[in-house]
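Only one chain is included here, represented as structure tokens and corresponding to the form predicted alone.
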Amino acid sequence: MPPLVRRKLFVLVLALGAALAAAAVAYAGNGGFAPVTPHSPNAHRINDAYLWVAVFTGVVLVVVESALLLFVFRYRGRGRPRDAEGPQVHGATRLELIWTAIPVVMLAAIAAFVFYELPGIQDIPSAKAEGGPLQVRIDAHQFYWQFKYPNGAVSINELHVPVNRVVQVNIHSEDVDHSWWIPALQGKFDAIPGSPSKTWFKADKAGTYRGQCGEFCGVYHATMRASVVAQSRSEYESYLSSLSDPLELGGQEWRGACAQCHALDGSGGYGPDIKNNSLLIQSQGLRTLITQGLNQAPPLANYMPPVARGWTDAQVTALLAYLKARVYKGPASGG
């Protein structure tokens, strides 16, 4: 194949590959180039900052790559020996000042805009008209999220909030490092043992907003998902009332804390089959297992994290009631 044809074929294949890559990105969410659609004021500001940075970096990419391609084709060898040196140019002071000043100005513009947006992202609104922000405590566990509401009610993996209400979430970890992140509502905030953090959001539309633990927290990290359900005030109050039913709370605990590893029917997923294990209905034995874990010291052949560390007596009782009613398949056993 002649060299000229080979070069043209290479350029064609390269162009087709770039087009296919761009097409794949375009089919992703928001055209593949932007974060998910924001539904909280602070998330809007994060999105604005992202787009502002993207504009400058996009301009740099186009200008630099265009100049590179222009020079590659305009000043290509044209048969000159490969070891031939080009003309040596010295003393382009004005050009050097220009290409130094432009990046400085661009970085200053980016920094100024980000610092302008930052207070609206991190500062929690006073929400005086609403009696202050709705305070929710988040406890991160391996491998689920627990939410505690102002009235003491608890839910697992699914946080319910009123729409158009400022919600302050106070983030704690019961074991290892995690990271709370619902992209449509706010940025990513770490959950570090002994070092609580906090953030806020105000969902502007009813719906379910999904997220994922943003910090690798163990072997089953990928299962640690979370949802925020924004709903009307009446629906929110009704949901909180439903959590007073031990079977409702126990069911959430089973699905969120236990079935992550042992499957919903207890038949074993990541962990062993437990549906016929009488320990499930032995109050003291179950409490010890879920609050202290199993095989914490090497060798960790049957390691189980203390999934219920920090639970109240009511939570343990609710899980026990649910296991007896819906999960345990073996003969009755005392204990």
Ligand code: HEC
Contents of the next structure:
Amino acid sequence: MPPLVRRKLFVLVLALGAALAAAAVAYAGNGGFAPVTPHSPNAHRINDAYLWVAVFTGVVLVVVESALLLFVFRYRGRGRPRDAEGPQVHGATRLELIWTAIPVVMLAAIAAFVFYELPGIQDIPSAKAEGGPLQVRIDAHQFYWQFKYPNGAVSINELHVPVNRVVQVNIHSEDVDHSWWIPALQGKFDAIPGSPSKTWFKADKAGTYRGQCGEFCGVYHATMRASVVAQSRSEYESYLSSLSDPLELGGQEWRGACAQCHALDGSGGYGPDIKNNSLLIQSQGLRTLITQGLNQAPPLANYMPPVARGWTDAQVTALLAYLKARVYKGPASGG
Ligand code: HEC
Ligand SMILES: [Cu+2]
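I've shown you the form predicted alone. Could you give me the structure of the form predicted in complex with the named molecule?
Below, the chain from earlier opens the complete complex, with every other chain and molecule after it.
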């Protein structure tokens, strides 16, 4: 094969390989190049802004990279000595104006579009017909999410809401910085101790929308997942009433706030085996432990965070009831 043909073949194979590698990612859509399909008006606007910016960056990428390749091949060495000076070109006013003006226009177009979309992302709709947005308080904790509904009911890691209802979430943190993020419903919002923030969403379709704490917050950050379950009004109401069962609430607390360190059966992991620890059935001792944390081997080796900071009495009682019924296995025998 003549060298030129061989080189062309090589470039072709390389280009095809790159195209194939990218195709899978592009086709994957969600989780690939594209953001998840939005299911709330504000998430739609964030998505639109993403696409608008992507059009410009896409065009710039193609134009700049093609020009680069063109120049690389067209003006390559061709056996000229390495230290030979190329022709020196000065002044090309028209060209310089063009390559200044185009980026300015692009940036202006991007800025204008984002400012146009912003109010619809940020401003919480008044939802007058429904008596205002449904208010939910979110408390971020190491390492779980707690949701408090208008009637005082509490759920852990899973927020249930009626579909097509404006929900305002008021985001608090009880310990360190976390970040509330359900990509299909809204953008990221930091949960900062002492400085509550708020955002909103309105799920347009029943289903489960998943998210993950967006800010590294400690050893079990990765387990800090959240989901929003959008369901019919009646399903939502019956979920709320199920939360008044202490064993249901206590179970959610155990699985969400304790089990990632102590295992579902209490046999231990990062934290010690506590199945036979009588603290699990001592109201006062348990309360002190879970609201203050424990760090017997300072500074930070095997530290237990104050997981239950801000809990109500009902929450502690529910946990206690669950621990008694399902986790505590009695004093260790034969020890
Ligand atoms: C981030 C991990 C983590 C979480 C979450 C966690 N613990 Fe712990 N727990 C630990 C560690 C680590 C220790 C040992 C701390 C030490 O000895 O300094 C511990 C110790 C304990 C002990 C033994 C205390 C003693 O003095 O014997 C009990 C009981 C306990 N945890 C219960 C709970 C309960 C109940 C929850 C949920 C409300 C919980 N833990 C959540 C990590 C955790
Ligand atoms: Cu977190």
